[in-house]
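Given as structure tokens, the chain that follows is alone and in the form predicted on its own.
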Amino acid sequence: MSNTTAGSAATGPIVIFGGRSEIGTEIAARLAPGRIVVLAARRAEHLDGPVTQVLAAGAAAVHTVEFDADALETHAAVLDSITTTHGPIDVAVLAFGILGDQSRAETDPAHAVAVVHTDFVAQVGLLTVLAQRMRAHCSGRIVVFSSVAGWRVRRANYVYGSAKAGLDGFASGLADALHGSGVSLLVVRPGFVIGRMTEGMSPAPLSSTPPQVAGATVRALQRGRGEVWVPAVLRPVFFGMRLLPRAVWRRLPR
């Protein structure tokens, strides 16, 4: 699928993996003008919302690709796809995920290897193909979403927390493997996000929304940062809860 507005791309494509999520749909909108932009989904048929939403920003032209993140074996054949139609991707950005469902995945193992497999193991495996491929053409930038439920897990949330946990230690070291390579990673850390993944749930304090994580995300990437903290309060505040006394700690709300 194809949409064209006026003007070219000056660069890569942007290729936002996860291309329904919110915080990704806002980022690509943000990075739009003048570009090529990527929407990669399941069912990219029905994309209709968040390419409508990109045109609008500005963005030169968006295509969707089928992009299932749980089928590893298929992460190399889209990212040859993509760079064979569009030309090697200026900026990648990782925004599939779940947040599953702590309360089953205590008691049901399938479900709770499915959360880690989604937000832990098809990461590592996008991140691998992509990294190789990045460094290929010495250049492009990858944008990770870790969290701060993974910079000390709870008890409330702890099957999603060790998979964001895991990430948070895979980006930062692939991130140092990258160092002088040409090709950069940004690790984002928000707090709770209002939105479609937390729909009805209580919002915890420090909360921020897509546009805010988005915004704050698109800052980091145009300054070279390689980590951020949505809101940025949260960075001084989880340092500070690593030092709380573990019977405390396994008393905290999600």
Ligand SMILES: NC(=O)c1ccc[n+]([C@@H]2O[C@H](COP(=O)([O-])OP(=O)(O)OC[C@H]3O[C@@H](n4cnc5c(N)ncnc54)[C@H](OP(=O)(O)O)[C@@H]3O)[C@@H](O)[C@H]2O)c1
Contents of the next structure:
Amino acid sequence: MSNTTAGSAATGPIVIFGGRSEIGTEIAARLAPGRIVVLAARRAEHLDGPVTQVLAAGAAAVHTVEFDADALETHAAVLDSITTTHGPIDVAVLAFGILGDQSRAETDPAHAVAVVHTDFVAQVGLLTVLAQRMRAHCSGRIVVFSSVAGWRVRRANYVYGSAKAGLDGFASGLADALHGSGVSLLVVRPGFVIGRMTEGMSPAPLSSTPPQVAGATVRALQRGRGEVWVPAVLRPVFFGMRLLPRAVWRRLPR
Ligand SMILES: NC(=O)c1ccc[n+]([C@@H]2O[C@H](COP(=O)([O-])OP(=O)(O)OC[C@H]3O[C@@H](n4cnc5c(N)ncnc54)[C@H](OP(=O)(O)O)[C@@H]3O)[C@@H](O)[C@H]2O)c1
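If the structure you just shared is the form predicted on its own, then what does the corresponding form predicted in complex with this ligand look like?
After this comes the whole thing, all chains and molecules, with the earlier chain placed first.
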């Protein structure tokens, strides 16, 4: 599927992996003016809402491509098809993820593994192929979504939190490995985001919204930063919380 307005892209495409993500779509809209945007998602034929939103934000063109992050063996072919058609990727945003059901995951190993597979294993697979391709072109920017849930894992959401902890460590190490290669990697650590993923849950203190997370992410990307906490105050708060004794920590809510 392809939708085009006037204008042509100045550089390589912006690709949102998990192209239906609320945060990912908001990021695409902010980066869109004059650019080619690719939304890579499951059920790619049903992306009318995000496509319309990103076109309205001024994209030169918005394309969609079928992408299931869990199908690790397909990642390289998806990247090949994007780069063959649109050129080397400028910005890759890994916006896919699932929260899962913590209480179910505590007794259903298949569910626990499914959460870790999407939120850690699939991200590691895609990041490895992406980094290899971008390195070969000495250019490209990668955005990874960690979470405060992974900074110090809490009892209340330890399955999702442990996947994010693994991802945060992998992404931080990969960022260092890419240093000096011309490729950069931004790790985003949002707190509780009021949106589709957390629907029905009571917002935690210092919550944000998808537009706020996207705004902070794009500002950090444009400034060439390596990490950003959203909101920024969560950084000192969570550094302090790391020092809490275990007996207190294990009682904290999600
Ligand atoms: N929302 C929060 O509170 C919060 C806080 C911290 C970090 N984050 C992280 O920020 C990122 C974006 O989250 P969001 O708030 O934008 O959530 P969202 O709107 O629920 O978007 C997540 C997207 O991931 C996609 N996805 C899940 N499994 C997939 C798979 N196997 N293959 C391809 N796509 C898949 C979903 O696609 P479908 O539409 O096909 O289901 C969905 O569109 C996630 O990594 C999330 O963990 C979110």
